[in-house]
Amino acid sequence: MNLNIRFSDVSVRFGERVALHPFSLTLEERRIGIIGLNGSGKTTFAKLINGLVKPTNGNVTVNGLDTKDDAKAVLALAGFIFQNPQHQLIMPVVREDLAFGLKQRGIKGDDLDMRIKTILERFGIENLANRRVHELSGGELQLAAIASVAVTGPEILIFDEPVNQLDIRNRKRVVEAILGLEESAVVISHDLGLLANFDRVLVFDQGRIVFDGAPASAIAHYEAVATC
């Protein structure tokens, strides 16, 4: 799927605090990583893509849709997977959560059942369909959260620290799921290994993009900044 995200003279302020200093940027790669120290502007930047944060100045377009003027369409186009998957899953049972997003879009009956079956198989979590969310492990929660967003058919998936605090086995499952996505992916992560084979990585520092390039070079730049 083609990706075209344009930031034109964008800046973000929260009250008196500058979260992102002015920048212009175009993203077209299928796998884009975002790294930086805590509080550097990473999550604010990522939330600009699907309109969860609106720019204070400038504009953001996603495949031609403006995040201010076409907010509903942008939300359908770009799904956001939060750092804590428990904030993503709002229904008590996994299948019910997958059905919720589809029902909101008017999908029901056999079509709904088939879409749920397909997404469960795609992520290898058929065994979770009737499990209660509060009983799931960290890795199971993350996979269920990804499925709950992907089932509605967005073209872009945005991840905020998807492998944070996962053990080795569950990290492997989630990383494989992300790398195998059909959709374009924008991933915030402190797990630098996850981003090693991405197409492009942005490095943030104090509300500015301080490096933009290949993963190896971006990671080296970040490590230099982080140790200063």
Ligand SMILES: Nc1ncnc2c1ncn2[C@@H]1O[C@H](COP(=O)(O)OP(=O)(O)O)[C@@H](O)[C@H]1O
Given for the second form:
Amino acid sequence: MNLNIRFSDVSVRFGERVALHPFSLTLEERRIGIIGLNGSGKTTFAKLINGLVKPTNGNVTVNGLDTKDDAKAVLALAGFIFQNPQHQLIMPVVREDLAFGLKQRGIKGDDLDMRIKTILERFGIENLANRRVHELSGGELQLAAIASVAVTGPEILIFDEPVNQLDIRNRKRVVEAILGLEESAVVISHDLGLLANFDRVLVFDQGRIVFDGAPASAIAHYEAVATC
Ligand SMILES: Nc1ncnc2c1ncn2[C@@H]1O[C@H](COP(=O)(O)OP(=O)(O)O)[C@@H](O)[C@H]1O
Ligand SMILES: [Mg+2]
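So that was the form predicted on its own. Now I'd like the form predicted in complex with this ligand, please.
Everything in the complex follows now, all chains and molecules, and the chain you saw is the first one.
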């Protein structure tokens, strides 16, 4: 099934603060980028997709499933990789963390071992299987976090600034992993190079989507917003 994320008259408030002004939007592309200044609503928008944030008004559906009414099914469909992957990996050893999400879904034995092996190979991190999470470098941590979400089989992966703090070599590894995903991806990034070949890029400013279109135009628009 094709990706279909639909926002209908959605707005988000935190108390008195408006994080996102009302908007309606449908996303069907495989690679969607999000850019905008700090505090412009990017993370709130991304969290709406898998129900980590619920709309104050309106509704959000992912492949027809409502993030309020079908919360569990939406979480299985759309995985979120947090800005700080340390918050993602909850078990002390990488392999245990990968196993944790699978066990929660009732997967065990040979099936569990096979899925872990497959995901480690897919991201080229077999060497991290028995490493302690708190000893990993930034890039290793990010790859382990991606694997930990992908292993449970979501169709959409949502990334919140995945390459922000990485050096050039680790950035390259993580960018390659993201660009090579078979899943759909929604990626918040200030790394405009990462988004250069995306299908569609949204620019946020002060809780509003101020541009929606091709990457080159989006980047030009963002730079204009950022410097005014
Ligand atoms: N849980 C929250 N409680 C209160 N305010 C929040 C919360 N999350 C975000 N905000 C506010 O909503 C606005 C948008 O935040 P956010 O979506 O994190 O922006 P971005 O990711 O673009 O930096 C900001 O003004 C922020 O302070
Ligand atoms: Mg953010």
